[in-house]
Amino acid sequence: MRAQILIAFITTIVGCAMAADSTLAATPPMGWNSWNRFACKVTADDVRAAADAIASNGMEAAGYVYVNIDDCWQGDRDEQGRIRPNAKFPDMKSLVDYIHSKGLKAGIYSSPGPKTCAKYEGSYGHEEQDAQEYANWGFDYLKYDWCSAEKVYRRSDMTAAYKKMHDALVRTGRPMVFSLCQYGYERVWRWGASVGGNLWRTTEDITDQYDRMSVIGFDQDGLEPFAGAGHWNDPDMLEVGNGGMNHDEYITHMSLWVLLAAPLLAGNDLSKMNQETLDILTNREVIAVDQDAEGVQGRRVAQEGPLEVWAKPLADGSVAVGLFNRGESTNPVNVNFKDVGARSSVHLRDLWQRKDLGSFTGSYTGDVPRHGAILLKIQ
């Protein structure tokens, strides 16, 4: 059965030189990430607080590590050419330092252009510069969006404008995690792991609302093949506790991106959000799913209508699925355990509920509300 699930799940790219370092991203990525909730207002205060509540609610535990600032942290080059963060952020090697005194690590972001989303400094002709702060600076992860960098370079150039930052990240010598942000362009699930990527988005920005997440973790099916140890497919951050959708949506959310094996970054308020939220994010089962050692991402196996399962095998021979509902109303979903490579008779485990249902044949119905989710370990 090992063996049929993963003929059933896995692709073998042929010739593709994965120049990505697998150690640094063995599972996706978990942590924090700013822009979701504070976008463009985010402050060396929100940072520390981000890491405060990561190290005293029990994401630390759960497996959250990276805190990091997005976009609009950045101020002036000086006349060497080195940038300086801006008034928000009046000592970034200290607020690295703090970071790490917790016992996590950070993430800082720019561009390939000469300006980011946000019409911030970039690190077009700076690269080498830019990496070597960071370095100096201690930060353990790069987000590096594509923006501005049209107006310098044409979209066949994309590879050779990533690569040249990997590298300098490179001649550093610190190890930093390569985010590729650049939306999906030029198919990068086909080439951001021989340009030094770890993870790469694949989609447009989400936002807090269920049309658009779904739409964006639905469409990664098909993108399977891409993924594992080093170097993830990523749908973008978590909106998990922002407010835009209910629990059933949220729940969604978080099972969606978990059978994908996608990086979870929290995009929340971490300092004010409820015991619902947190909860949430740091259910370990559910974690697991997406932290398993097998590296593999999950995919559609059925769908009726509005009505989908998905599936992915993990390390220890079992199977996680999804039985997810995108209509109106309830709805039965069945899942025939043959379609995801399990034998006839199976032991299921309601991940969400954290309790066992007993042993099935052939098949299992759930009741999954509007826009809801249920989330099965099958053994």
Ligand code: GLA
Given for the second form:
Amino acid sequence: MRAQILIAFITTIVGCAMAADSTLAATPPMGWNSWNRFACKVTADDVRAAADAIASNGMEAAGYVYVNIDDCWQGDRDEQGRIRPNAKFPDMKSLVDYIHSKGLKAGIYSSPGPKTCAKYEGSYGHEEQDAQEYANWGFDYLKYDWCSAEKVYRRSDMTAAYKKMHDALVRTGRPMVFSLCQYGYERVWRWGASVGGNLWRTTEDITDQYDRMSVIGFDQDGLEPFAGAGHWNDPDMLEVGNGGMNHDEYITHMSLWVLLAAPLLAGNDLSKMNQETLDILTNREVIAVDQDAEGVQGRRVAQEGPLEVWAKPLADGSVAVGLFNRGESTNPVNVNFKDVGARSSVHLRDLWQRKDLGSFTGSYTGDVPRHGAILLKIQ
Ligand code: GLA
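What I would like now is the form predicted together with the ligand, since the data block earlier showed the form predicted on its own; can you produce it?
Time for the whole complex; same chain goes first.
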């Protein structure tokens, strides 16, 4: 009996060390990442400015926590092989301390390959050392991007390459969210959590264009069984506010991402954004759909040509529903309450308008603008 208890205990410990840590990303991670707006031009000052903005503009209060440096922070390795930041990041420790002083958390980026996607130093052969350095600096999050790993690993080694870094992170003793970025190769949603991934990219890169964003977002249907507390599908970071889409298109972007229980990593210049962008990023009722405690990823429940209805069940028994119009002119989009698992008599609230619409029986039809969306809560 004692032996059985001991075996159960050891299995639990080993299991915990191997699987994604669900205390780290109990709901989809929220924050900011430098890549979509700053790419390789990013500096420590840009990152500080992002932290300042989140802490003062209402984003922190709305749930945004992580301030993540993407590619292009790396310099050379010293004689001991320790990774040094480049001249744009003169003091990583003080930058992370600064982010922490705002009540926020900090994220960093590397690759399992010898070089990152932008050809900076990767972690290949230095996994242990790099994980320790990130912990020394105080980081709370690592995005680990496949990039040149293709040159040194076979596809079949991919899980081992990711697990190697996860084990190194665990050994530092510092909890760090582990973000897998390998563009959905090898059906990562099937094994991402088993190598410690708290989130994994399901696609190639997003761009700030409606066509690209919508292809990625609307393509996520079917991946919902693989998402849950501690391990999320990641259809890539937000482009809201970067200027390549109009208001309705950004409303579609945000509505779809919250229905997908996607990580919400703003990708714009937070120090210069207008009120319209801030309103999209910080609508509490919309964010509550993403961060819902039930942790269910939404799915498509109806489609007629360019018109789509998506639904996400919520913890309080209500359902969040998106009415989407991918067409080129305003169209009525209809939701049948039975399609989304609701009763036939319901109460509706429009989450973008923050307005109760009243009681409805059977179905509801809303006029949705070209490339736009209506986000409803059905109670
Ligand atoms: C890849 C990733 C992007 C970004 C860049 C950085 O393309 O998918 O999100 O991290 O690399 O070089």
